[in-house]
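Shown next as structure tokens: one chain only, the form predicted alone.
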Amino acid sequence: MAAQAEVLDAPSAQSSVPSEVKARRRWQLALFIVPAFLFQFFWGWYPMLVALFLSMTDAPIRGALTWQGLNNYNRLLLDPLVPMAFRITLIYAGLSILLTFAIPIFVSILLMEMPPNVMRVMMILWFLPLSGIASTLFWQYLYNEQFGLFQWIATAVLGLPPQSFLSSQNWVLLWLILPSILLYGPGLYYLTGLQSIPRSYYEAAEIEGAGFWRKIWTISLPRLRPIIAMTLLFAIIGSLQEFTFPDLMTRGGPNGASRTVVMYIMNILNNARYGDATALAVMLFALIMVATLIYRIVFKADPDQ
């Protein structure tokens, strides 16, 4: 009888093992998910909801809140400096991505074609880390209209009349983007991606008679697509939030020609218009979200699609 009872209990013991494993897996998943959820809630969703609420109030530092409804947004829409700041931000972001994004990709591809010793030297020169403040002071010297190096090249070497550089309303954005063309960090990501591509792909393409540019178009660029997708998304978000470099170089001048949305938010905050500044930040957030959603729909990260 005892043996029969053991035989009868064996299936039930075996059937209880999967449920215990499932319970343990649920706890393990919870240990990973809950901290991430809490972090995202307190540092992402909750501040966003608070900002959305404060954008409809006067948002004083002290004292009771006064409900404003959509008055803050209406006031910003009637402010001529707001569409100007958004226009400058969009132009800056478009030029920055257009002029600075493709160059590091092809420079990385060309570096991979060089001999290893030459490639190491070029990588050191290209990716030499520089302090943000030091590089800003360096570019301020280059652009100085009295004794800057660019002014000397324009007048003494090329024989041109004195140039305005950062004082030109029509060209100031292009001069601000130029440093990003010459020094662009994400090229390291592209080099890493290129080094992960099996050499057999290129050898097979060479056997089929593919040339240098054909290999780039059919092998290098498609295999780099996931990295390009990530860096391009970061470039879009970062350029729409640009603040530090234009602020240090021009303070938004001349006549607001380089004043981005974030810079105008700071100007509003300095005037103690906290509700308006929060509303403008929400408007910028909406623009970034729309741009990100459009990008995610249009651009496919999978190289096999």
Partner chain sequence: MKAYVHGMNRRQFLQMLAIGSGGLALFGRGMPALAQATPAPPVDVQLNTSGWPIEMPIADAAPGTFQAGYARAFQTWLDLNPGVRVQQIEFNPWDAAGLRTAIAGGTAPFTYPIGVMGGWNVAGIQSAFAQGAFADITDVFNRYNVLDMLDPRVAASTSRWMAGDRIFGIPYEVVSSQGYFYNRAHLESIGMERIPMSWTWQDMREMALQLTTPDRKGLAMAAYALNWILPSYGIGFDGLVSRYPIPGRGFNWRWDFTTFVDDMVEGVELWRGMYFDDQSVFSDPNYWDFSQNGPLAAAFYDQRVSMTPGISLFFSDMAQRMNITVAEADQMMSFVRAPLGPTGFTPEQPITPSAWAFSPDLSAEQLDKGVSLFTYMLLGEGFIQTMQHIFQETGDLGAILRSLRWPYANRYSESIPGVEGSLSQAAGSNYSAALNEIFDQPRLPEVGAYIPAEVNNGPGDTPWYDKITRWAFTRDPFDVRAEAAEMESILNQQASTFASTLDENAFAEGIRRYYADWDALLQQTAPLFYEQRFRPFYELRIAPNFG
The other form holds:
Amino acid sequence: MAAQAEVLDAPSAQSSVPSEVKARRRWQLALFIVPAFLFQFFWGWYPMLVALFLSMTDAPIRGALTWQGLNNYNRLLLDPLVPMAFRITLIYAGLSILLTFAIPIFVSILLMEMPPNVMRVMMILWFLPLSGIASTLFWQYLYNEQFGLFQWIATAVLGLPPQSFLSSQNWVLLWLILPSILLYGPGLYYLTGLQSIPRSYYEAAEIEGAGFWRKIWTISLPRLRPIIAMTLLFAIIGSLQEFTFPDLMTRGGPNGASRTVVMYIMNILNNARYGDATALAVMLFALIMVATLIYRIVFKADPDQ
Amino acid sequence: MSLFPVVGRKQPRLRVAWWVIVALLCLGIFMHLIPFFIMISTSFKPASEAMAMPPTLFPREPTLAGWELAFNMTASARSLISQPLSQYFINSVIMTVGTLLLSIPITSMSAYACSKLLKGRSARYWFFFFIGTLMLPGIVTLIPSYLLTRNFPFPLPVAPTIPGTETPFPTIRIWNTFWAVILPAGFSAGNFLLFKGFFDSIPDSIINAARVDGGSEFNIFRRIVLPMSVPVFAVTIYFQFSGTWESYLWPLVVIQDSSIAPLTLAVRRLVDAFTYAGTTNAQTALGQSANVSNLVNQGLSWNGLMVLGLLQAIPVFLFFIVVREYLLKGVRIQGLK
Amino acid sequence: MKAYVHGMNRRQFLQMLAIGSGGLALFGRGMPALAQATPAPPVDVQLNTSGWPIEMPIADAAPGTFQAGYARAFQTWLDLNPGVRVQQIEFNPWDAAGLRTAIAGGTAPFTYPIGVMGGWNVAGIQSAFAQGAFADITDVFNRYNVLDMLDPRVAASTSRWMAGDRIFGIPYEVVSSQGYFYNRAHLESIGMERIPMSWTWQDMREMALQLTTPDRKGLAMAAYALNWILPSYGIGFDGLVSRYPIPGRGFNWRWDFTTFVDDMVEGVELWRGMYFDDQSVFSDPNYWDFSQNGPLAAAFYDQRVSMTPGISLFFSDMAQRMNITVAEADQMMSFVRAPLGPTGFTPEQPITPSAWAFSPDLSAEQLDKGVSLFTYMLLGEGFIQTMQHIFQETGDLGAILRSLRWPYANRYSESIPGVEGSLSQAAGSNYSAALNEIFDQPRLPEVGAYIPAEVNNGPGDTPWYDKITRWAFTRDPFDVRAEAAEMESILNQQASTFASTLDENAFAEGIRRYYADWDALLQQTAPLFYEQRFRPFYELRIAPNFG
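Show the other one: the form predicted together with its partner chain, since we just had the form predicted alone.
Starting with the chain above, the whole complex follows.
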């Protein structure tokens, strides 16, 4: 763990730290990091490395492995459905972040404006226990092309001809993303950051004549920046692995227009091709890593550094 | 209430704006409530009505059948559910609390180290080390992880023999114990991100001031950082709680002894049995259908599924109410201008 | 009982008589004392069960319930097999990821459903067997004469539990072909009494239109309608005239959707005519679930549709969902096999068994006891004893039918020794007549029964489903011909990347027998299809390599 050598001390004392203090700091750092390192290595990276190895074998359900080298990867690269799944995954992730990421942030900011008791009630209502089944049932009804609410609005209210929703190759991704606007999960997390902004900041801004939007823009959002940086990273990683909801709603249809990479991995797994599925997962890993690196370059996570 | 001016709050323009915000928030809540309402309403519908299209808003013939089935299920399905439900509940509590006790300190300390103790390139490497595992779909590491619980540290069905002898290497087996659920969750990469984001938002100046005062890093963490981080701990504990409480696939493969199995396993067995309540060999018809996974997961006796879904979610919801108080207790950072 | 006697050997027949009379003798005394078998030598064996289909007996079950009879039979088996412990474990064998993992590490229950591991299709099941997911039970299967315990029609449908001459599963339940339940009153309103098994999709379209009224649709249909229509043209992912074998070391199958693309166009237009023009179908792109609990069946219960897809197992559940007795349901609805294609072809296997596999980690002793327990409780004496108990206590054939799904894979679908009355009558005479008519159709050759199991499953059916779901519902313009060609090239491109693990000669020999059997069958059952589709395709694609 040579990386620990780069521990930075308090900047003021950096130049003249006695060696025993340095040693003590190093020891303290180990206290913070070693337990997490052990768990993350053995239950995180180690199985991943095994999976990486398996992706280069035929990985039968049981019995001896046969080394395949890059055969599985070659096979996937020749499979026309693989680039298609990657393309759809990228569009899906991009769209869903574009359309849904900002909403919980603003909801949290607005929620902080409510009197404490109102806020308590609203939070409860927002966190009523919901099964995925119920939401799926609900959205399947909305999108039903014969009796659904949206079809009714389109034909009876707007006077349009009957519309395609989940059967429209061009629009299906948008319809799939729409429901996730309601998911308020990360909102809780923004509240933690918002609460630690001293009231005095806003008061000072007000004296300088800042209005509603200006306060959000110059105080709330900048203060939330580190938190948003992490949720955005989380959203990127998560949305590139989207699986459950599209699977329940469309099974990847029509014509594969909503089949993400993880859905295709599941297809391959159900086809008893564990080696290929693992190889495809490794390819997805590479894509997510690249996306993360680009993100880190574009969005400097920590302005202090 | 920081965005609205302190003075002149009673101006008509501002009052309208405030009510618009209230209306927006209520709209969001309303949209969130509809699926919840459908869930409750469906749980009181007879099985045939539960799937009607278009759906009925209120049950035409309200019935308690779904609830009765759910509560009587243990009597008629004793061959499937071999322990009292309270036992499964206790097991879930043990697993969840054990995971929280192990994972929250370990994760928060590593996140703090990455946020405040490490700088520069090493911070980036460690950061990648800690979150990199999020990037591979978990389904492909299921088998290696499971094999590790069987023969740690070998991800193999059977431990290899020591070269030149017939004796296998000594291995540790945590499979089919509580540890098989708790230990692999010892570090949570998702919570790491949440902690890291929050610690990043704490100005370095506070910590440096404490360092000048001569505190050890651990004491700084415990006495200064911890008190101002109550809300983020509340959130991460909540996420970890609901994640562990609802986890299904992992306990399914690492727990086989009914006396230590968590509630989700029992509920899923009930759900599966439920779908053919009245017949004893519940699932067999499914075997015939190319559609099987879908049938099991969503197609069956919706009224009963809704009841079980509600029952399963109640502890998480109650826990949320507790956590919310801590979340809102957010200690303002003092002495910081 | 008489119907099945000819398929038994003499010992089996005598044994059955003995059981039958034993059961009758019990009738007065209510004592369980079945065949006077001697206990096996003691062993030390533990069997872990997931609760399906071997559940743990409940000691204090109320008399007359299935559980009570089951507990007695179970105890009888334990007495006959000293030293065997059966342990219930917490496991859900219907979860594919969980089961795959448990098999990989050796913690699976002693028996589990075969289809879960193979995506429910024959190729997948055989591939899973080739990958070692199921124990080879050939020896113990023969030792217990399991074949003699099965309904002959089930015993003949081997592709889901045999690969070549190896046996890896035991059938336990059966279903008929995919078919349609229809409302008999609605049908009478258009002047028909019953739907003949020879109906075609065109007939169905006309009937659905006639049956449609302002508040009723003629037909309910699942999202993969075209996966049921196109195969009756011989076209599908594994269609008879859309997929062909090739020799060599590479993957042995290729697809051809261009030769009969006109048929595809016709089938797609037929469906879209029903759905968009006639407006006679209740359907939606996300109606995946056609079970008795799904939206299609719900519409059928409410009389908002007249016909709904299903399989024979749904019948009694449907009655229960409608809160009517089986006899009433038998008056209200009936069942017919899926329609034929325009040239008289059907891809529907008349009977499909659901089989259970045994864990490859079982020792020889465990496997022996496991198979013994399984067959005893579900196919043999334990089954009889369980049912006798229910009948003795309740005197009700309906109670028997409610306790296990009828019809059975064993020989007792018609009558159970010691139980008076005909089970098929009790299950609904119209319904069971319709069912038997289907069951008695000739079996279709399935390629899995002719060639050894392939380790590589080859391309999945994803491209096929991609296209048919789009064609069924999209309102965008599209060209079936162009997309069929595209699908063909995708599948062939994928196929070219796999290698075969099969012996070339064994494969070629199996393929020849397979197509010879089809040839013989089709000449009999669908001469038009034979002349116009099968022969031309055979000459074009198969004869050059395997002729």
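Residue numbers count along the first chain shown, from 1. None of the values given here were measured: they were computed from a predicted structure. Rigid core (definition): largest C-alpha set, two forms, superposition within 1.5 Å.
Taking the rigid core as fixed, one finds a CA shift for L90 smaller than 2 Å between these two forms. After superposition on the rigid core, displacement of the C-alpha of A205 between these two forms stays below 2 Å.
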